[in-house]
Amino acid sequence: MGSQKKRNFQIEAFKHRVVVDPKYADKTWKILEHAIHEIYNHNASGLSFEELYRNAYNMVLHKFGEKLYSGLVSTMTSHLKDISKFIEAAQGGLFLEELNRKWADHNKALQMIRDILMYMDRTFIPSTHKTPVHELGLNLWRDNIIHSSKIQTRLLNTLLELVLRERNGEVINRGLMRNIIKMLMDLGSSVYQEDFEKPFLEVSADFYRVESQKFIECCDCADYLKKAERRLNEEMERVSQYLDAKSEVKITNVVEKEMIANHMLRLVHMENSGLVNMLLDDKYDDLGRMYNLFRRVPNGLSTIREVMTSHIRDTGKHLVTDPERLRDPVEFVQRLLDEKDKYDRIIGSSFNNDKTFQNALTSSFEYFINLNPRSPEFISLFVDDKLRKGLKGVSEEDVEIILDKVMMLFRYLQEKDVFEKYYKQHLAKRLLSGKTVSDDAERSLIVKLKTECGYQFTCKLEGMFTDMKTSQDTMQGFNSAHGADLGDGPTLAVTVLTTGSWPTQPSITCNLPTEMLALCEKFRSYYLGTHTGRRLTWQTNMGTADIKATFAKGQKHELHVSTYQMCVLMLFNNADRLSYKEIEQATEIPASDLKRCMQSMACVKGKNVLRKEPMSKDIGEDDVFFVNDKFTNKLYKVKIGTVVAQKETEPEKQETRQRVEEDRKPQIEAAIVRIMKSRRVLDHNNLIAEVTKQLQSRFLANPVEIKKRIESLIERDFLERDNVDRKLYRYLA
């Protein structure tokens, strides 16, 4: 059936030979050619597009497609040559307008011509691989107009001239520019790039090179950056208004290179206005501008970061080594916190909270805070000051903020165990004197320390709080058991301290007044009766007392004194005058403590309940003391402090240091054993590196000390040296 159909079709198709008028093609083309002329001459309204379409259709059908196509090319070319003459003749500013007008006309004409020749476009052109009508029209426009010798250079120069005028602040016809640039883009990306973009970028680079040189000679850093930022924004806006979007990256790269990258170091180090001056004067906006501009160029941010880091390190180093600043530990730490706040604000508001800048700030603080070996002590003194009196009337949130800041400084310390030593001493004094502002704040800080360093670090500190609570319960028990026996005599408040938890110094117990001895003995027998297997040692150097005193003219006061001061004052109940030697003999208080104790009672104005001969600021071995009958004070209760250095004296410092070193030994040994147990065999250098790493959360271990501990462990048969390689250690189970 299918073959029958096929045969019928063949017979029908070729039965009669179709004879075409030999002049048919020429006649038909003449009609179409006339129509194209009319379209270009704006007389298309009188044409019958249906008839023209049919004519073009028939030409293709009768195999005259080639004639039609070549006729179209030559007709359009001749029209475009005429058009180019028109455009060339346009003077001055009319040149672009004429070009724009003719381009619009050409596009309209092209649309109509394409409609007429639609059949050729769809059948003949694909089969012969020729250029479609619309594209052909664009190519002919490019070759005959844009690349015409008299138009090409003139067009480029006109466009660049307009851009330059706009850069210099003149207003130009952006709509016209947009149309012309779009025309170049419509003609193909290569036309836009070769005929406009490349030269535009070269001219821009020259322009900004000259301008940046001019600016850098006459402006300070902040002004220069403002100008650079403005130029960058202008170029981006220019692209959005009338250039190809792909040009944005290229033109901004030009501005960045010429205005920023090429002058980066000079800007950062500019005298009186560079980065360091901005940091000193908290110029947040200028710093933010510098950050945003420099981040656009290679190595821009690292340049800012390096200068900032070296500045912070220099100021920090000066801060922690300046002897003037070391006089007041609280002020010293406050300055560190202020410095940290300052740079946190700068990084937050100007440097986009950049992690790399935060890390640089952290490493700078770690560097200079550890330059001063007394930093751990000073940070503890700062906490002590705040928790004694500095946090009175401060809200809970603000207390937390202050404690968090202290913790931040604490993290920077390499010798955290030294801080712990001092913190324990200061906490003990606060708890025993009842001077802490807030138990919650104390506990909050201990929780923070525990989170940071683990239970090991804070277990003794927590033990101190436990002792305080237990002591209150013990005293309640003692008072209810013996309260009736005490009558009007002296009363006692005892705090029982667990030896391992508190920083107790081995102190010589002084001779207490007889009135107190009986009471202390009563407490001892009560306590040992309720707790078996314990030993009590009185720490008279840590206690306080309230005593009532009557001076001449019946003037009465209640004096709040230390235990040592009480022992001295009670002697004057039985003597009018006592020499220093007699007091020392009677009380057996250690000489250094006794001198401080006498100094605070005889040499401090307003607190001088005693007088001495000869009158001087220091206490001598031959001084004689007597009660100051003329003592007066507005208050009934008078607190007589002890003259103490807030910071440690040199011997005390050495002693603390020694205690710290002693405490480190077992920790280093434990770390060595832990590592060797898991690794079994390890060489010397790797073992030292591992130990240092394990202990760095508490302190920076000294390699010499680690070596000594290894030797000690070898002597005690925990480790042995390899027989062949002496630098290799083996673990002995």
Contents of the next structure:
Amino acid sequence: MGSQKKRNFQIEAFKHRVVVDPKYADKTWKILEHAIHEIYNHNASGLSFEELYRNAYNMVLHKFGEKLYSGLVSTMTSHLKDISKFIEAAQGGLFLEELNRKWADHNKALQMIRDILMYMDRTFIPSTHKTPVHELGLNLWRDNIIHSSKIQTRLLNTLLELVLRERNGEVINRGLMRNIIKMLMDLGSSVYQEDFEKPFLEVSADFYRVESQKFIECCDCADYLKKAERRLNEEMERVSQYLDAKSEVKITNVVEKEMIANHMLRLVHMENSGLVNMLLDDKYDDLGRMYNLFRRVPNGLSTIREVMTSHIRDTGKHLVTDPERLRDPVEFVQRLLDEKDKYDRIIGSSFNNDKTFQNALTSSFEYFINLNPRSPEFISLFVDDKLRKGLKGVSEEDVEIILDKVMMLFRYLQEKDVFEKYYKQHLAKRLLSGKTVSDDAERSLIVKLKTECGYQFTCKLEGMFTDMKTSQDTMQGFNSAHGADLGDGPTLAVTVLTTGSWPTQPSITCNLPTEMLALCEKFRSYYLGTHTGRRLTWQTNMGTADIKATFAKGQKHELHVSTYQMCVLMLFNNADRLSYKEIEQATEIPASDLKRCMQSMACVKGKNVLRKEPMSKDIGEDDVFFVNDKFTNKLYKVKIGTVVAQKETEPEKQETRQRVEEDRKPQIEAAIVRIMKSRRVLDHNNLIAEVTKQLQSRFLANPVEIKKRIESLIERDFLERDNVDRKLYRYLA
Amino acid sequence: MKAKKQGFITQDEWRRGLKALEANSLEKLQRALPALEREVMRPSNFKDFYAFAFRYSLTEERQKTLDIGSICLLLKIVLGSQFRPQVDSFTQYLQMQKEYKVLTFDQWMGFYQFCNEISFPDLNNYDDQLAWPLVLDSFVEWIRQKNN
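Show the same protein again, this time as the form predicted together with its partner chain rather than the form predicted on its own.
So here's everything in the complex, that chain up top.
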């Protein structure tokens, strides 16, 4: 004994010795319990916040938090049970009102209680992981009121009934609804969903299923869509007014499914009022509504698009194969343009300029325009008509608009080279007869074609314009050089055409009258004098002449005729009567051309400068012609037989088609050689595919034709087949 | 023998050929013939022989095609034993049609491939989208039309 302990100097906290009254906790709790009662009985004004707070604080401090908490739970629970009975007893419409009122009360009470018990909320509860006061209050409300057996179902049914009444047109108390729904939301999203939203959606689905069935039986498509739209808007408004925002997409899905998705096909195909009828009648509003509604459901828009596409293709197909429509090419093309305009407008105003719809329209046009092999010819004739007279007096901007529309049709053509051939022919006629309404319009179109197809396409066309200009200069030179010699003789206006640029013409025989021969020769030697190494051939089938004629009774007229007609008429300077055979012999004009030319001078009222015996419409081999002494015409200048571009006759069409086919052969060969040169070795199928792709911008290449060209190239040692794999071709340098 | 001209064998060519056969007497030549025939019938050699037959029949300097009549005769000789039905059918077609007056070497070789690859007479595996010469496409179409 005797260990010396070193003692540390410690300062100990001053402990306040409180008398632990065993009944302390009970007493304090009683005070608080009483306060809670008062609060629930709306007697809170008589309470002292400070005192109550202190009491709660002390309980927690002295380790009586558990007692305080469990006391709170049981007190609140018993109050809620009373409230529950009270609410259950409410009759009819008062049920919700009472519920609402009591909920408001509860919240107020809860707030006060929470404030009083804040110390416990902040210390005891977190450390013991118990539910905080406010949340506890909500949970108790949920368990004792909302989920009470007598209230739960009744509450749901009441809410759903109100919604149903409102859907049927009644006015309901939205404010009350909003509060009740908000209560459910405050109690937790699972409460809102399980106790209201899920059943609400189910009931709504049933409701709309029944309603949509009813509507679809008795409404036409447009009406139905209006109703569907209205219901949709209604539901969205409902959500914004008194439901959780998150419900919006769910309820709209229900409406979309029941009212739209389930009846989509029936609506679209409804007889007399469906999509096709709306399209035909340009019902922009209805179509717009359909678009907006259908875009909400899967496959909605594709359904509309498919029906629209097949309708356009059908109408288009009828358009291009209807013989009535094909009589007038200009009208035919105009009808196509009108159809395109119509659908452009529809897509613009009703379908939101939807790109997929525009593409569907384009592919439909591409499909049916090419069903008629004469489409390229007709489009060229349309352009011809516009450039001759249709665009007269039209403003520059409008001209551009029309030309752009024509270009759009042009783009749809598969056989662009056929168009080129006809366009060239028609352009040639326009230029040579001086019948173009606007040089600017002509050039503008050439530029558009160049942009679309490249320089190759238009360089020859531009050559034609150049020839016209050059010829003017040449004539000036000729007249100044020889003008003096001509004196009173006939005057000559020559257009010199470069052979490659202008449409190929077979050389036709035609004997020029003696009066012209000398002059023509003079021009020929003048021209060849200034241009060596060239050859000139008179194109008698393309020329015109102005002849001054004096008839028996003294009538004088100036006749504008074709070169052929001039040759024939000049014969009558030396003879009073001529038989067809004599005329044929003298002029050597080919029979079919000659007959047509005679017809236009002898059989057409107002232009019959000649008289024919017999007076039949057709020209017979034995017919005899005289000058028509009785010829009259109001005008001094009379036009006979202008060279206008016309729809081709059957044999002419065959000829043009043949020429196009011939022209394609070298193009195909050039493509084959180009491809093989770069690839060196290539198999059959790939070669066909590549060639087709390369030529796509001009025409659709026929695989059989390509095969023929390949074989021809093999024959001429441009290509060879591989010895082992005969599918492979090899380029021979 | 690598004889250059059909119907003509130069002395050199004769000598060269017989030397290759190692036949310096008539009996040896006779004995060599059946072996030669078997040799020719071997597929790898036969294709060369078939090609040779065409070229050999070209009589003129720059000639590249054979007239239909000669083609028919030649086919019978060269392929008649192996592919009788095809040869009969094709020669019948060639004589009936009017589009082709001659056949090229490419078409000639194509027919050989046709006989080897295409089941006859059903023609089930013939695809005209492939690289067959057009004359064979037309031939097949003619057969199919006849059968319908």
